[in-house]
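Below, in structure tokens: the form predicted on its own, a single chain.
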Amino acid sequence: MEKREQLYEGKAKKVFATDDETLVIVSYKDDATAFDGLKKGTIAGKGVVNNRMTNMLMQLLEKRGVPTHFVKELSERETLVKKVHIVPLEVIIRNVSAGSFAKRYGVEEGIPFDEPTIEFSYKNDDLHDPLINSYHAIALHLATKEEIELIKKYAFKVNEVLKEYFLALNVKLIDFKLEFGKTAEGDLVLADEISPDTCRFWDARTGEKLDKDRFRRDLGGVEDAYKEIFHRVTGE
């Protein structure tokens, strides 16, 4: 597979064209941002952790009936994926109150929900990714009603699979963000990443944060937290 010109560079990844127009190469960076890009830094080794962990979890989800963009891991930082048109909705599943949910509704962090919640935000940097409901998404032609129902179905399935998976590793899956894309054939698949950048992981025994909140909140031990969650997932 020949790597060609760079198509895109985001906060955490670069995307390159290949000699197959239906496939692209994603390269993971160590750059870290928070608060809509206001806070910037570097987390050593983050790209390796996020790439390899995402690939393992995507393959697990494929086996459990959630289609993904994953094709093949090329190196510790690079992966071949299906080229998709990203649906401009961030999909957030929450199992426990934390982060912006706790702040927005004036509740303390750490309250378990009776059942998981779902929320959408409109992927738009200029507007700072505002919260949006499914009716607004349909009105703005971001997705069809059928696509939104399928996204919800897949998102809750991802939660069901990953909650159980992480609990076996003594990790609570607090909340996480997903993105979906459409392939050239028009199939809806899970895209982007599943990593400590996009999920909140708390140690099931101690409540210690093993995710990007350590960077956001200046808690220290950021690299160690990424290494710890990586060790639990891969055994390395």
Ligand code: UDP
Contents of the next structure:
Amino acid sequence: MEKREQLYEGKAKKVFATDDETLVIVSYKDDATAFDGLKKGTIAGKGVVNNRMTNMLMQLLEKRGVPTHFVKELSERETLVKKVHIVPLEVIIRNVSAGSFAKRYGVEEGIPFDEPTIEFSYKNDDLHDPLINSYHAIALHLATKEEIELIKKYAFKVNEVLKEYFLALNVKLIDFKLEFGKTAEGDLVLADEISPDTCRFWDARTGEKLDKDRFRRDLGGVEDAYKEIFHRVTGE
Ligand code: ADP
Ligand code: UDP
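Same protein, different condition: the form predicted on its own was shown, now please give the form predicted together with uridine-5'-diphosphate (UDP).
Following is the full complex, with the preceding chain placed first.
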């Protein structure tokens, strides 16, 4: 398998073509952004943490019946994945109030929900990723009704698996963002990443934040938080 030209450079990752047109290589950077790209910085070692953590979690999810784009970890920062057409929706699951939910509805952070919630944002930089409901997503042909149903089913399954997995590591899974894509064969699979960039992780005993909120909110100890969550997941 040969690495070919760069297809895309995003805020946190680069995507490269390979000599197999159904596969791409994702390369994780240390670059960090927040607030719609307004805040920029670097988090030393983040690319390694996010690559390896994503791959461990995707393999766990595969075992538990959620299909993913994961194929093979190539190095600390690079992974071979199935090339997909990304469904342009950010799928957000929440177990506890935080972030934009707390702000939008004027409630404190840290209120546990009786049932997890789901919401979608339309992945569109020009429009700044607006909140969208499933009817509007279907009307805009971002996904079919059947795809939305499958996305919901997979997203709640991911939550069940990961909530339990992280609790055993003394970590509360507060909320997270998923992306799905369609493979060349037309299968819907979990894509992109699952990492401290895309999840909120709170220490179950102390409530300490072990995720990108330390960067977003200038809380300090950003690198250490990424190292700590990585340590809990990998033992390294
Ligand atoms: P952004 O585009 O938001 O800056 P990244 O820096 O993470 O985000 O860039 C990675 C890009 O690759 C994202 O647009 C993501 O949707 C896309 N992507 C993730 N997994 C795959 C895949 N398996 N095939 C094709 N594209 C993917
Ligand atoms: N999230 C993400 N990418 C985004 C927006 C949100 O990965 O573009 C994740 C974020 O890390 C958190 C969850 O989705 O785990 C919910 O984020 P929220 O809507 O509260 O937005 P934020 O507080 O980041 O503005």
